[in-house]
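One chain follows as structure tokens, the form predicted on its own.
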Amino acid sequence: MVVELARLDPDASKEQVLHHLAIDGGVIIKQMLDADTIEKFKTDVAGQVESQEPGAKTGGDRTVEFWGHQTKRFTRLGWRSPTFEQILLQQMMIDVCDHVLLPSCDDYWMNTGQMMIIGPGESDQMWHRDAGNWMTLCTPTSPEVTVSCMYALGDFTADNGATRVVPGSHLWGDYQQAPAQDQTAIAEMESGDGMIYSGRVIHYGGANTTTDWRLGLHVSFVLGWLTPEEALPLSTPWESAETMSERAQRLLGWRSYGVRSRLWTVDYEDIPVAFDRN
């Protein structure tokens, strides 16, 4: 028996996938970007793409394997594509993640905005799931903390590194566990498609067979009292954000945190304020 993600046409409800997100953990999602976006911003990260050696410069042993030999991961797309604000603020995205993250936070922020692109070579990464940076939120009890899509750039197959999901891993009561290759689904997708996809359910890139690269843009949200995975201002700074909309910036981790509690703030004061840069 194959297993499978569920797929979803591009005008598809939000309770459908919800409900396809709480049962399996993950769902595509068909033509989520357009051709008009996905080439812009493939434009305006070429030469990034071209030049960026694969593999890790930092990190221990563990880091250096997580990341891959033959992959290639950089960030910073706030700052290096102007497209990258349409992306960001996808609209089912924005929907599924004020339903999961909110009732656990006043608002949430970027956790990355990070590209992937598994080069010829590479090997099955390691299983994981991405609740796992916030260690003890990573449980069967735990809220979700962090929902992702990975978006893909072009084609992904069986064969080029697709992401393996372990579908209703999400739900196990023992999440030591391993998986089972017979549990595991192949998201393949066709460029445009995105699989928005649980911080607590299992995946993995997978190996690349090809003579191709394997280009995906993930993005991910995190619960705005987290620390998210990117250095937020820093990766994107001001003058890349200060024409972006009040949400975008927010998201990026140029607003102030909170309705109930005041966080992130300088002089006490919402970011842009302080910094007389409203």
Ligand SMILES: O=C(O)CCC(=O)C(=O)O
Second form
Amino acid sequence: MVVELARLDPDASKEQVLHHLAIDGGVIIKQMLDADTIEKFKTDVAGQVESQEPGAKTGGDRTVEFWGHQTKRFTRLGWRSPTFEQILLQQMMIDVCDHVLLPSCDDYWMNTGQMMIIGPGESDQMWHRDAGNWMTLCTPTSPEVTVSCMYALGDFTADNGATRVVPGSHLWGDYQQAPAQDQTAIAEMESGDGMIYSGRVIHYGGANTTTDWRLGLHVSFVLGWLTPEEALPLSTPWESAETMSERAQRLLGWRSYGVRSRLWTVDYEDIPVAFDRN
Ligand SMILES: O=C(O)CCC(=O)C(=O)O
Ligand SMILES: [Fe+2]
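Form predicted together with the named molecule, following the form predicted on its own:
Let us now look at the entire complex, which starts with that chain.
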């Protein structure tokens, strides 16, 4: 039996996307990003793609393994690319996050915008759930704390490291249970396609047995009362965030959080007001 994720057309409705996300924990949407946006973004980050060394420089054994010895990762995308704001605000992803995350927070922010470039010779990543970052909030009864999208900036194939996903594993009663091969889908995608997935679904980057690099762009969001993976305002300085929309500024940590709660403030004010930068 071959396990597959649903593959929706670009004009799929939010309801369709949410339907498959609820059942499988992941769903592929064709052409979430257009070719022009991808070209611009790839041009913006080309130098870093080239110069970035594979593998982690810091972290414990688990982090080093998780990162991948033949995988290049880097962030700071709002600073590195003027095109990133558009990707950050991709409408379907925002619609999905509004639906999934807003019941548990006044607002959410970016967790990380991270290039994940799996190189030749990389082996399968360890299986995991992204919500595991927030430890006690990664249990069968936890609310959804994070939602991710993996955008293919080049083709994702079974051989070059396409993300592996275990449909339905977000609903398992035992989060210690290891997935079996025949429960695992291969998220093969064409450049521009995106896979939206729950923070509670088991997945991992695949091994790359080809001679090419797999170009993935991961953009994820997390409840505004949790610490994101990326130190957001340090990654995207005000000089880069200044010209962005208010929504993008909030997603990148340049605005405060809360209506019922009040978080991430300066002088207990909204950040740009405190700095007289409104
Ligand atoms: O690169 C991939 O396909 C997935 C990587 C991943 O899941 C992660 O690093 O959290
Ligand atoms: Fe992951």
